[in-house]
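The form predicted alone is given below as one chain in structure tokens.
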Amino acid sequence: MDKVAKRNQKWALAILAFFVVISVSTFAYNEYYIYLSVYLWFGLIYGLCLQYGRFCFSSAFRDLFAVGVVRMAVGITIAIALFALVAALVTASGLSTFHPAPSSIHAVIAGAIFGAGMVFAGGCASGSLYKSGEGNMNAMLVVLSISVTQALFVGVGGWTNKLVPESWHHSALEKGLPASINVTDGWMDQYLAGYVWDQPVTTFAKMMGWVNDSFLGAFMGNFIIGVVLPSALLLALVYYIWSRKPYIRKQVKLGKTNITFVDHIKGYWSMLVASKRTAIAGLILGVAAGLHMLVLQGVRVKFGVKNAGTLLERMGFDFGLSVNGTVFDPGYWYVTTQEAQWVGWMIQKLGFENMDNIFFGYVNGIPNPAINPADWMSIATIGGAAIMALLYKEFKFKKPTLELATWAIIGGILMGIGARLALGCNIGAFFVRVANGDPSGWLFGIGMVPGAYITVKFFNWWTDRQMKKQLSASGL
């Protein structure tokens, strides 16, 4: 083993030891900290898998639309299907922490904005987190841009109130929100309370007339109808458009002239197993995401709580709790909201009121990042990615160029806006919702496709334009 490998191993072990010490020492101080450690260790698993499989939704769309490479799109679909299977088991047992989101055209629009943003940034929300763990400073800039944008966007008011439809305004007032939430002076607040909250909340199981946590509803409704069938159709479409012709050409070169249906089945299968790293990462991600819900619900039952805000209050950490005594505690894998809380907490500490809006003041709160459960998950995700990158000699501090930094900021802003409009990112609004039979997840995914496609085409044009300029400048 060379010196670099030994050094990297030591750093990887040091990061792992740090998380072990945090978990053990905090649990010794107060057993309630095990709740936060659940988020920490699943976050570590997510980081390990994301880096190992190079999982990035931006890469999936970019590779597919730009060069016809299907590996990442296939890996993500496999991960969703496996997560859905475990999620169905958890749901049928009555221990699921998942709650579906409102479904309407807003999810499609938000998905388009987010899809464009992740291609601009060169990484989605989860992809930027794991790339930050690799030492990619451009990815760190993306995470920062997403976080700041969200924290500012949720409190936007002033002239934007003129853009609020009267129906939203009146509907928001009818909700009877606490006086501390200034719902009449915030576009985002009136959008949420006056429009989004009025949209239907359902699952594929309920749409079929079945009870969500019944065996029939969880497996036939949410898993088979909501995930397996559309995923199989999606993968068949990917094979037909992008993989079929290369596979046929390969068979012809091998001397086979009559391509049968059975051959196409073999080609379809070869597409699914094309990348072992991606397939393995997808397998573990899917199972871990499902188990995360089960384990956290078990801890909630143990402590007799429905939200971590109750535990924080019991421990004396009442600063930053929402008016309902809650904090952001999704109960499953999530990415963007906790990063917005970092910035929201700092804004409040600087003396600016940031708890009079729905996002922070009514729902998610802004607890100290040191005792925020979801924050532990994000930090551990970065740490897990760093461990895997070190072990595979893929860790390196990479400074962005001015051009890449500009795209990163633009992309982060768009992803931040898209995430807040959809109440989640590529993980919370797509991956988790689709896997749990929530139709709003597919709507968000449908929106991401044209957003990413148009931006990929823009970058193709931009690259050609830059190359022509360089060739012209060199006199060629």
Contents of the next structure:
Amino acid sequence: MDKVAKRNQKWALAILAFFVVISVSTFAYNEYYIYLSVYLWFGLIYGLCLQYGRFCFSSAFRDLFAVGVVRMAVGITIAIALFALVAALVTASGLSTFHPAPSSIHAVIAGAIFGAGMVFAGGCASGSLYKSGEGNMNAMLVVLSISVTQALFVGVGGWTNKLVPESWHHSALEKGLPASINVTDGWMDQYLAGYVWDQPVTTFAKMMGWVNDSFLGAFMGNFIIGVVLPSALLLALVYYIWSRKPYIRKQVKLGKTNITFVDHIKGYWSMLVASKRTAIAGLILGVAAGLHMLVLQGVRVKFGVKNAGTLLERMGFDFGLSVNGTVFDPGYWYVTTQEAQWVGWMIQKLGFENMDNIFFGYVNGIPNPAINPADWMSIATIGGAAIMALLYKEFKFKKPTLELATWAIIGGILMGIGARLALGCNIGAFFVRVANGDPSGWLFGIGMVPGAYITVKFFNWWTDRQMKKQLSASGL
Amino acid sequence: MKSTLWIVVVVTTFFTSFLLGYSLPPLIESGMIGKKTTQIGLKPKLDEKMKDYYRNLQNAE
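Given the form predicted alone above, produce the structure of the same protein in the form predicted together with the partner chain.
Every component of the complex follows; first up is the chain already shown.
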């Protein structure tokens, strides 16, 4: 074994040991910390799987639109279907922690902005997190850009108030929010309370007239109608546009002259199983994401709480709780909100008041990142990705060029805005929602397609232009 | 590399299994999982007040 491999293994085990020590020592200090450890260990699994399968929504769209490679898009769809199966089981048992989001055109618009941003940045929200674990400094810049943008965007006021429609303003006032929340000052606050909260919240089960947490609702409504059928159709479309012709060419080369419907079914199947690594990662991700909801619900019942804010208060941490006594505690996989929180916490520590908006002050709070449950998940995701990257010799500190850094910052800004408008990113607003039968997840996904497509085309044009410039400069 | 990967897998599985084991009994005791098992002899060691408390936790949302 070479020296690099040995050193990598030592680092991988050191990272793992760090998480073990954190979990065990905090549990020994106070049993309530196990709540945070749930996020930690599932976050670690997400990180391991994301890096192993190289799961990135940005890559999925870029590979598909730019070079016609379907591997990642197929892998993500498989992961959604598997997560949906486990989620349906958890939902049917009445143990789901999932809450559907409001569904309307805002999810499509937000998806388009987010989709454009992730192609600019070269990585989605979860992709940038795992790439940070690989030592990719460009991805770290993306994470920083998303975090800062969100933290600033949720509190933006001043001239942006003039952009708020009168109906939003009145509707926001009617919500009767606590006096500490200055709902009439801030575009985001009036957008949330005056528009988003008025939109319908539903699931495919409810749309079919079934009870969401019944067997029929969870499996037939949310899983089959909400996930399996649209996913199968989507994959059929992907096969028809990108995989069909290469498959026919391959069959002709093998001597087949007449390609039948059965052959196309075989081609469709071979597309699904083309990448073992992505499929395995998708399988584990799906199961882990479902179990995460189950375990967290159990711990909530054990401690008699509905939100981690109550536990933090019991442990003596009352700084940064929202006016409702809550902190961000989704109960499942999420990426971007906790990124906004740690910047929000820093801004507050620097002396700027930011608890008068809905995002921080009314819903999510800004707890110290060291005791923020969702932050434990993100840190562990980065750690898990680092472990896997070290073991596969894919860990390397990579400095970005000025051009890449610029794209990273622009992409991060767009993703930050898109994530806040949709109340989540490619994981929280798409992956988790779609898998749990929430139509707003599909709306976000529909928005991501044109956003990513236009940006991929822009990059093609940009690269051509740069190459022509370089060629003319070298006199060729 | 393989043995280190196995260590990672085993440790991660151990901790998540522990968490799963830790979280299931409250769900069973509160009747959120396996309601039928309590009817064939297994009785949760909870008084009515505590059971009501857990049931309300499930219902209140």
